[in-house]
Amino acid sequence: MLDLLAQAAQPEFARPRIDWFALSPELVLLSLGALLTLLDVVFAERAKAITSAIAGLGLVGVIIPLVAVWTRVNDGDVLYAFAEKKPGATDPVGLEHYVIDEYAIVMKILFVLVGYVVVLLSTNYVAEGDYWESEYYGLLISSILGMVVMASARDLIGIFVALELLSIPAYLLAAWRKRDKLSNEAGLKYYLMGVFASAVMLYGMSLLYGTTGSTLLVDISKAVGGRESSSIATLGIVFVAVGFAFKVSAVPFHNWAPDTYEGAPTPVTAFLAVASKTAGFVALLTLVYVGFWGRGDVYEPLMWFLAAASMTIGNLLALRQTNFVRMMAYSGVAQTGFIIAPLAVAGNGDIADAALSTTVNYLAIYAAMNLGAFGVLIALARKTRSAEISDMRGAFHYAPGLTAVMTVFLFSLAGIPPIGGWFAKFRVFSVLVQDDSVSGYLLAVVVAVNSVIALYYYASVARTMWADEAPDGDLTPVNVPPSLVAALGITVAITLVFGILPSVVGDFTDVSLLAGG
C-alpha cells in the first residue's frame, strides 16, 4: 500500500486500474449504509418503521453480487481489485493488496448472512426498547462492511483499516443502552481493551514493516519465511498475533468479554460473539497462511498455548456461571480455543489446507448455533425479563418449541451427534491427530477432555429448562415475533443440516489460502 502511494507520486506512474465488478459487494454495502444514514438525516424519527426492513433487504441484496463474483472465482479466477499495467505489457497485472478468491468469498457470504440474522434478532428488540433505530442499523452495516473488507485485505494497512472499520461501530453498539450503567461499562471496557489490542498489533506491524520494508503480506512472507530471519521480525509476528488474540477473546486476553457481553444489548452481544470474533479469525488466518507462512516455529507454539488455555480456562469458568450471557461469554472463550487449535499444526505442509478448512468449517457452524442460542434467550427474555439461568426453569411448560430449539443449539455447542457441532469438533480432532506429533496428539487429548467438560454446563441449562418447575407456576406462553421466528428457523435449519449432512458445510468451507495468493 505504501509502495503504491509512493509510486503514485511519480509523474510517469500509471494509476492502478480498479475492477469495479470485484468490488461490487463492498459497493452495495457502502450504498446501503449511506442510504440508512440519509434516511436518518432527512426523516429522523419517521424513518424508524422502515430502517430494519431496509437493512435486512439490503443485506439480502448483497448476496447477488457475491454470488456473481463467486461464479467467476469458481471458474478458477482470482480477482484483484487493483491492477497495474507495466511498461511494454499488453495486459495489466493484478496487485495483491486486495484479493478476491474462494476463501474471501466464503467468508464474505458468512458475514452477510450473520448480519442478516442479527438484523432479524434486533428488529423487535430495538423497536420495543426505545432505541434510535437508524443509527443502530447504520453502525451495524458499517461494521459488516469492515468485516467484508477484512476478508480480502492482503496488506497490513488494509487489515488495520478493516479492523478499525468493524471495531469502532462495535464499541458504540456495545454501549447502546445509554442510560444503563452496565451497557456504558461494557462499551468502555470493550473500547479500552480494543484500543490496547490495536496498539499492540500496530507495534508488531511497525516491526514487520521496519524489517521487511513492505506492508504487502506476500513480500513479508518472502522476507520472514526463512528460519534465519531477524529476531525483530519474530517479535513482530508475536505482537501481531497477540493483538488479534485480544480480538477473538483468547486466554489470557479474554477478560473484557464477560462484562461486555452482559452489558451490551443481547443482539449486539450475539453480533460481537459471532461476527466480530470471526473477523478476527479471518485476519489471523490470512496472516498465518500468507504473511507468516514458513514461520511455524514462531506461531505454532503460540497457537498451541492459546488453544489449550482458552479451552480449559473458558470451560472451567463457564461451569461457575449463573447468568446465561456470562456462561455463553466463557463458552465463547472455550470455543475460541477449539477454533484456534488447527492453527497449532498449520505449519505442517501436508495438512495445512485441511487445518484452514477445519477452522473455516468451525466458524460457519459456530455462527449458526451461537446466534440461535442468543435468539432463544431474546425470545424467552420477553417473558422473564432476565438472562439468569434460574429464570429459565420450566421453560418447556410454557415454551416447548423454544426449549427444543435451545436444546439443539446447546447440544450442538457441546458436540453431540448428529447436530452440527459434532462435525466441527471431529474435524479439529482429526486434523490434530493427522499431524502425527507429540504436540498434536496432546492437544487432541485437551480437545477431547474439554468437550466432555463443556457438555456438563450445556446439559445443565437444558435440564433446567426441561425438568424444573416454572417460577411461580406462570405458564403464560411466550409471544415470539415473526422476525425472531425467522432467525431461529434459519439458524436451527443450518445447525441440523450441517450435522446430518456434513458434506454440505464441508464442500462450502473447502478452501485454500496459499502464501502469495
The other form holds:
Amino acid sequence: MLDLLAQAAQPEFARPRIDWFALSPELVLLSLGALLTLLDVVFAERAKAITSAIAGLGLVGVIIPLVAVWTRVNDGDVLYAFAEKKPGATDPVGLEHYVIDEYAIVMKILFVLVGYVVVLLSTNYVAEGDYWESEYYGLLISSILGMVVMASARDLIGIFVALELLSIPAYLLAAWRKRDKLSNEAGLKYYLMGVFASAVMLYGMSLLYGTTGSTLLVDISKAVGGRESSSIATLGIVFVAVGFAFKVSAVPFHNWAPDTYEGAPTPVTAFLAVASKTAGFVALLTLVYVGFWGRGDVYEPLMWFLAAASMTIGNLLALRQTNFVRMMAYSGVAQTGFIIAPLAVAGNGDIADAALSTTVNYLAIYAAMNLGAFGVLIALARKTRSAEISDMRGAFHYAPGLTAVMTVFLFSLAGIPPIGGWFAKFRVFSVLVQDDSVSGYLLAVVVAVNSVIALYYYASVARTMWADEAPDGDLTPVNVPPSLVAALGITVAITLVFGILPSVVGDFTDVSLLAGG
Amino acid sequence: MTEVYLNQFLILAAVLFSIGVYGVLARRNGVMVLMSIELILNSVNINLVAFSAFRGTLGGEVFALFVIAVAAAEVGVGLALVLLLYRNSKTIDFSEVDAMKG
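Having seen the form predicted on its own, the form predicted together with its partner chain:
Below, the chain from earlier opens the complete complex, with every other chain and molecule after it.
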C-alpha cells in the first residue's frame, strides 16, 4: 500500500490554478449561507425581521456573477474552474472535474431564480407561522449551493458531494415543523428514501470506478463506451441511474413523494418539487451525455421504462386525489415521466442536442408553473387553512385574481396551447417522433394519451374554483402579501412568455453539452 | 504468503451490500435501519479502496474519505430525525409512522 502511495506521489505536487471568476457564483452563495447562519448565532431571535430580506437580496445578488460568467460562455466557450500546468507545456490545461459551460450556467441561473421565488413564497409563511426556526434560510441557501455545484460537477466525487449538499438540508427542511407529527413523518420518509437511494447510487459509482479506474466522467465515458466494456459497468450505470430516479421521483421509486409533499411546509414542498427534482435531472443529464455517452443500449431502455411508467401511473394515481398537494405530487411524478422521455432517445447522435435542449426547456417551464401553482395554494391557504381541493371551491367569488392565475398554471401543466406547458410537451413529442424508431413512436403515443388523462384532473380543480359556491358563502377576500404577489407575477410571466413567444426565450434553453470522448 | 485477490474484497462488499439492503427493506426499528444504511456505505468503501489498491490509482481512496465524511453528516441528521420521532410519538418503529396514505 505504501509503495502505491509513494508511486502516485512521485510527480511533484503543483497546486492547480483556480479560476476564481468562474467560481464566483458559488463563492457568493457560500458567503450568503454562512452570513445567514452567523446572523442566527449572533442575534438569534432579533435577526428574524431581516433574514428573509437578506436571503432574497443575496440571491438576486448572485445573479450578477452568474450573468457575468454567462457572457463568457455564451458563444460556446468553456471555463474550467481548475487548471493544471503539465511539465513542458506553456499554458495550463483545464481539468474536467468542474466545468462551467453554457448548460451549467443556464441551470445555475434557473436554480438561483427558483431559490429566489421560494424565498418569496416563504417570507410570510415562515414569519406568520407558529414555528420560527431561524435555520430555515441558511439551510435553503446551502441546498441551493449544492444544486449550483451539481450543474458543474463532471466527476463522480463532485456529483456525490453536490447531491448530499443539496439533500441533507432538504431532509431537515421537510421536517422543519418539529412538533408536528406529519412534518416528522415527511422528513423521515424523505430521509430514508434519499439516503437509501444515494447508498445504492454510491455502490454503482464504486463499480464504475472499479471498471474504469477513474472518477472523471470523460474517462468513464471512454472506458464504458468502448468495446472492452464489461457487464459490471452496465450494473454500475443501472445503479447510478436508479439512485437518481429516486431523486426525481420516477415510478417505481416515487413512494416517498406524496407523503413528503403533504407533510412538509408548503414552501418547502414547492422547493422539493421543483429545485430538488431539477437537480436530480441535471445529474442524470450530465451522466447520460458525458459519463455514459455511447452506452445508449443500457440507459435508453431504462429511461423508456421510467418515462412510460411515471407518466401512466403518476396520472392514474393523481386522478383519485382529494388533497391538492398530493395531487400535485402525483402530477409531479407524471411530469417527471415527460421530462425523462427525451432521454429515452438521447443516444441517437442526430437528435441528442435537440433532446437535451428539450429537457432543459421543460425543466424551466416546469419550474415556473409548479412554483406558481404552489404559490396560489399558499395564498389561498392563508384564508382556508387547508390544502384540500374541496376547500378551494368557489375561490373565484372571493379571489378572482388568484383563480385566474391558478387556471393559467393548471392549463399550462395540462399542456393547453398557447401556454408554456403546451410548448414543452410539444417539443418532447416532436423529439420522440424525430427519432424515427418503434420505441420513439410508442413513447410518443404514451405521451399523447397521458396529456389527455392529465387534463381531466387539472381541469376539475379549475372547475371547482370557478363554478362551485364558496363554502358557507364566506366571501371575505384573501389578503395576499406583496412577496407572494411578486412570486406569482414572476412565475405567471415566465409561463406565458414561454408559450406565446417561445423564440424569445428559446435561445436561453438552447444549450449543448460537450459529449465526452 | 497467501495471495490476495480483488474478488475476495468484491464478494465481501457485495455480501455487506445485500445484508444492508435487506436490513433497510425488512427492519422496522429506526436505529436498525440507519445501521443497515451504514452497512451499504461501508460496502461501498471496501469496493472503492480495493479497486483503488489493485488499480494503483488514488481516486478511489479519496472518494472513500468523502463517503466517510458525508455518511457521518447523513447519520447525524438521521439520528436527529429518529429522536424527533421519539419525542413526538414515543416510538422509533417506522411501521407506526403512517399517518398519511393514498
